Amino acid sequence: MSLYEKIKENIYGKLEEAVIKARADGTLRFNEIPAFVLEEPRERQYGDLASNLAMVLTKQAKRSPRDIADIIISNLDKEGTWITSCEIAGPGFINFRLDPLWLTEVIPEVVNQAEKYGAVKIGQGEKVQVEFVSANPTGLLHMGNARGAALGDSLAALLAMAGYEVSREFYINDAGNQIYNFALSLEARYLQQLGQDVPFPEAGYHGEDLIETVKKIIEQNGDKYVSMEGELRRELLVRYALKEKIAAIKETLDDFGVSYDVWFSEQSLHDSGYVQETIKELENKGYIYEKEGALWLKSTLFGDEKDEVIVRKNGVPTYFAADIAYHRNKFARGFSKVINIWGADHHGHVARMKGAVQALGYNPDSLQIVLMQLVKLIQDGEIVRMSKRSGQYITLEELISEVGKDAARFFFILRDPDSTVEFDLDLAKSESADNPVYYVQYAHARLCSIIRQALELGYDPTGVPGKEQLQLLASQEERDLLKKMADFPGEIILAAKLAEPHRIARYVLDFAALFHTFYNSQRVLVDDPALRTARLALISSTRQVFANALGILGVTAPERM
């Protein structure tokens, strides 16, 4: 637990030793303390902490909040507390003044931690798994496949900070019918390099890249392909190019900061068996039935809007069949929470799959589905629509040669999963404070500058001050960065558990406006040899708060810029 939640919990709990305190002397009259909350107030002018304890004691008490707020600060043990002042505000709101040398004690802390600083516990070592990305190995990663990639690794890294065992996962969709339009385009472009006039399948991929495929096919077997039968040789033909695609799939996810625990194929559920096993579990479940020739799922005992086929009138089972035995094996290893990151156009997928969970009798919570919105790449002030490599799409491969892997990750990770991310190039190149990660870079970058400017001149920049060293941090702006500082280990919690990566980005990008308002209003480097000790422990310790927040990001935090 962080130093700042320690205080707000000793103030906690010296606010429900007061109530009890009260009721035993007669003064307030009620039969359990209810939930209340301890919090910062949104604005400075009223104080450090605000409480509601007053108000939702009114009820019980049959008094007004005021009456009770009162009787609650004559009560108020303030011992140990930091706690200067409490006031009353609004209808019945309980306002406290911490002592700001609190905040001196911030800088120890970080230090002795240091990479460790922001890690809590509130995982437990819970398994949990987040699968991302799961492209369908037919083509080239895209935009939204980016904002999907930098999405799932930055939360997986978060969960991982919050005390969680995670593991990072990729499904591999290499079976069912976008992998038998793949064959069917790789022989026609196959067939077409020949020499061959054959027409392309009205539902094929129409990517270059699978014309540089098949040529370097060509390259090493000629045209050995053509003799062969059909079938042989679109088997041929899609596993040389499976092999190609998700080996360029991993080495651009690679450049892109993100790595694997796990590559699992979607084609061994069928192999094994293990997708034929599921569908007669949800059967002896009584949760199957037959119409038509074909087996139906009832999910709508679950609230999907209809009841789906999970295995075909010609006995070949539906994606959805391979995605529930999918499910099946996930909490089948072990792990306790699922979290898949999906597109937006997956939104009507999410009943369906919770209620295949549920029928399974795994808890339904126990999946959790992000849903991230589409990503509009602009340029000069327009909309980029097309790549000259894919034919389609913008591909992750030429975002991150034309923008670098830092600038695509924080601007992915920087909105909120459910809006809609306007990604602007030449903003992204730009070397000004437009651009958020030049400018939380460039804050990084400057706390290195400083500390290196100590070392020539012979100070320690590492060393931890003493009390009355530390005491000498008193202006707004130093207070501001210790305040931030100390408030990093919560917002960790905060967004593990709301699953919202986003947040620390925010919080990068408020630390840097704070440091920089910081760096232009106060010289580190001063004469008086114990202040300069205390700035210098601030610098030090901002610096590696500053690389630990962007690390959950999987963004550089640089030396010089």
Given for the second form:
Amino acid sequence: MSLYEKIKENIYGKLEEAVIKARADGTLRFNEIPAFVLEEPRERQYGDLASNLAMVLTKQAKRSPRDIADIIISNLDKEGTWITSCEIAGPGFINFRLDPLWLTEVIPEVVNQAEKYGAVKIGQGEKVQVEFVSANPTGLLHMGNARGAALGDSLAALLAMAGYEVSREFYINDAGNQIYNFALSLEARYLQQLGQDVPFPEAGYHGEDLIETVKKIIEQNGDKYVSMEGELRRELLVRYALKEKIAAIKETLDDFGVSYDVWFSEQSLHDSGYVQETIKELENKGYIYEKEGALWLKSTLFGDEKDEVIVRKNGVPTYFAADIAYHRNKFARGFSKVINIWGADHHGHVARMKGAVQALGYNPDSLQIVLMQLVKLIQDGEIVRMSKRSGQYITLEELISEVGKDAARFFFILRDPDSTVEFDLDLAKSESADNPVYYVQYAHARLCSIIRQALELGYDPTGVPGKEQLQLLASQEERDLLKKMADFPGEIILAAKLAEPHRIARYVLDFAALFHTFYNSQRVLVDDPALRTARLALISSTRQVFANALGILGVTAPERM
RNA sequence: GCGCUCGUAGCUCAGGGGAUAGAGUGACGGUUUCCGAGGCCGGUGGUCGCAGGUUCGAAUCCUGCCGGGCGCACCA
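If the structure you just shared is the form predicted alone, then what does the corresponding form predicted together with the RNA look like?
Below: every chain and molecule of the assembly, starting with the one above.
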């Protein structure tokens, strides 16, 4: 538990003790302590911490909140709490002021824990899987995939920081109709390249990249597939193309700073009989029935709007069947929590997927689906129209070479997934403080610059100063910075609990603002050795927290810019 | 039509049932010989889509309506 958590927890406990004590001597009546909060008030004038305990007790105690607050305060044991004063304010809040010296204790904590500072244990080693991107291997990654990649990867990093054992997984949709169409398209392109006048399939993949793939095949294997029987030809072509496409996706994600623990093939579920086995299990449980020649899952039993087809009339299992098998497999592998990141265009599938998990006998809440809205690209102040049909869309590769991985990742993570974002390409590219990613990276570079100068002047920026020296960090700017640093572990806990990495991006922005404010008001490399030592420790710690937070976001913390 | 989701400052967005709803940006005014000017400080800017309800207290929870996005295949 972090320093700040401990302080809050301690005071929270003392508040509970205070009301129990008051009840014991008859000054306060209540049955049980209702849920109450102890939190930082928005306004600094209300002190460091505030509690609504008196207000939530009004109903049971049948007294005015201010009276109750008065009783609580007179029964409060402030020993060892850092509390210097309590006052009743507004409708009945109890506001506490803390001895600001507690803040300086955060510095030794950061220095000692270094890159582990912020790591918390709420996950307790629980196995969590995050599945994200899982783009069709028939083409290139687009902006939606980019958002999913940034979000999924930092969510995974966040959960790891919170003490979960995290596995990142990419589900390869290498089976089904789309692959069949992919094969037909490849076949057509292949024959066309070799001079045959064959029509292009209606539902085919029109991307230029397909022609490139086919050219490579011809380069390596010539026209040997022409004379083959169609099915075999398509299989060989598709096998080659899939390998190439998946390798390309892997490489692009790698450039984006994303790497997976597992690449899971949908086809493997069919090949191993796992899909059939899963259908059988559902059948045994009585959740399957036949209608119009197809097999249906009674998904309405579990909150779906309508039952779903699981095996088509032609005997081929649907995508949904494979997906159920896949999720069964996830839980069979021992993940107690499974998180999927999906585009909002799939939100209609959430209920049925959760229903399927329940039908399999697992708690549907152990599957969490994070939906993310679409990305609108803005260039020159206008929306860039994107459509796959016209072939006019920006790929992740292009995005990385345009604005860089750091800016792209930061922009995506900054927003709540559930809001449509406007991605301003010009802003993301700009190298100014208007650009949030530069603003935070610049802070880190500036910190490194000060540390470099300190070293050149022969000062040691790594030491942990003693209490007397740390007490010199008493300005408002220093305290604000220390406070934010002390908040970091708590931010990790909250963000991890809510599965919201954008909170960390917000945190980094706020932290950068506080650092720049400090920097502009006070010098670090001053003549007074005690103050200088204390401030060097402050900025070393600040740098460390930046590095740790940016690490979760997958954004580099540069030493120079 | 049914379902999901979003609606907060001119713009882009934060906001864990709490006190006077915040940040960035734009526009305006001021300031800057200084560890990185790739600045800094300041005031301005709001019927939190609308109407009810729950609550001591609602941007937040519930219901209805309006508006945007998305979904409603034996596609994935």
